[in-house]
Amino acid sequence: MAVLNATPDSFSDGGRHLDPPAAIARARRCLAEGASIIDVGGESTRPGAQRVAVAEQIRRTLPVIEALAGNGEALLSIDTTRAEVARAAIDAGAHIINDVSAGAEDAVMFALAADTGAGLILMHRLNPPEADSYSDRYASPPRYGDVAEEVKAWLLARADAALAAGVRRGQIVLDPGLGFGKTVEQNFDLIAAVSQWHAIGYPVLSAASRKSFIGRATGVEEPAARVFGSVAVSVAHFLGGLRLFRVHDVAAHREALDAAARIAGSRGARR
């Protein structure tokens, strides 16, 4: 899964995809490296990011989806919290829906999920962009008694009332929020447990890429160069069995994990 932010505020690429040309552009490029999902973003997530409007956010990402969806070219996604988005995106060719709030902003949006049959992404986050810190710059830690049963517990939680609200099983995918309301040992706990979510009964998705606790564990300041250390944490997911990465850069998580199919596939990983 591509990140495709077509926001002027992200965290490490901010503005450069905000022009639908740009945009529609830098898709076809991660679909060239590998991609076999484009995630389109109209606000930015990150720590002290400032909201967007619902017409702001659809005016940013349809032309990009409807660029997409017209040629048939992915499986395309849309990052939003409000219902009103994420219909208008799935009225122009999306076919899933990623919620950072898992449902949790807009009441509306497991019954859209519902409706349409979109896919449906669920995030535990402890706090909205707004009041949120980066994992390495807390003030005041936040606080977990056993941080992997407790975002299990809570997704679960959600996965549940979107059952209840008419989606299907098979539409769900988990998102343990790395990087949203975790200190950097938190994340690196959670990195760690959640390839023991076997039994958790819907597919995990892993979310690293770029984010701030992997430049705290590698000294690497620059988002955009937080490229080895984002590739090592999705290889080790991968080899402790997920399969789905929302990831920036894409060529290089493409060749690692090929490589890494091969050591999971191979004669000695079956023994």
Ligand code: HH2
Given for the second form:
Amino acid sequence: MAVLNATPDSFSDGGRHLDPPAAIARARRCLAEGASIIDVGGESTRPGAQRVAVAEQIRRTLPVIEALAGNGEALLSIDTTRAEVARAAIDAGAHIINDVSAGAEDAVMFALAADTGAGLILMHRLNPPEADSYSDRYASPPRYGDVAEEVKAWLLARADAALAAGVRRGQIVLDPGLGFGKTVEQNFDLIAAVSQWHAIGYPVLSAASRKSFIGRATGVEEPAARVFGSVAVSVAHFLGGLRLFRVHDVAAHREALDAAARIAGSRGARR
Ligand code: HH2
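Could you please show the structure of the form predicted in complex with ligand HH2, as a counterpart to the form predicted alone just displayed?
Full assembly next; the chain just shown is listed first.
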């Protein structure tokens, strides 16, 4: 899943794909490099980001979705917490709702997913962007007993709520929300634990790409340069059984995951 931020303020690529032709060109490049899903967003979720009105999110994302949906080039995902934005995207041809609030911000989101049959990504976070911080900058760090157990229980409760609203099990993907409401150490605890979530009953999305905890581990300050650290997390997750990866650097991930797939499929791995 390639990240396509049609925003002026995203943490690693803000302003680069605000203009629809630039966004569409990037999407096509990502597909050529091996992505199969394009995740289009019109609102940054980075800590401290300003919220973006529904009409503006639609204005930013719709031309891109319309252009890519036209000839069935890719699976398209809309990164939004607002059902009106998701509805417009689905009407224009999107297939998946990527809701970083897991349906908590808009009461209509689950009903929309149930009605349309769209894929539904449910992500864990503690607070909305305006009340969150980068993982290495918390004045008062988030507290968990066992971060992985608490995140897992929270996600399963959100999945139950979606099922109760009529969403089918096969529509749902769970996402631990790396970088959202977690310190550097909690993010790495969660990264390691997610590989043990084999019995969770849903596919799990790995989405560590370029985040600040990677920079903390690797010493790479510039978000766009955090490629090797991001790839390392994805490969670890692949070998742990995950198969969905939300990434900025498609070519690097494709290459590394192709090699990881050979390891996972080898006789040595089955022994
Ligand atoms: N992370 C970001 C945005 N959307 N969606 C899911 N499901 N999981 C994530 O971890 C996730 C997400 C943040 O990354 P990015 O889109 O690059 O930045 P920004 O939110 O600043 O646009």
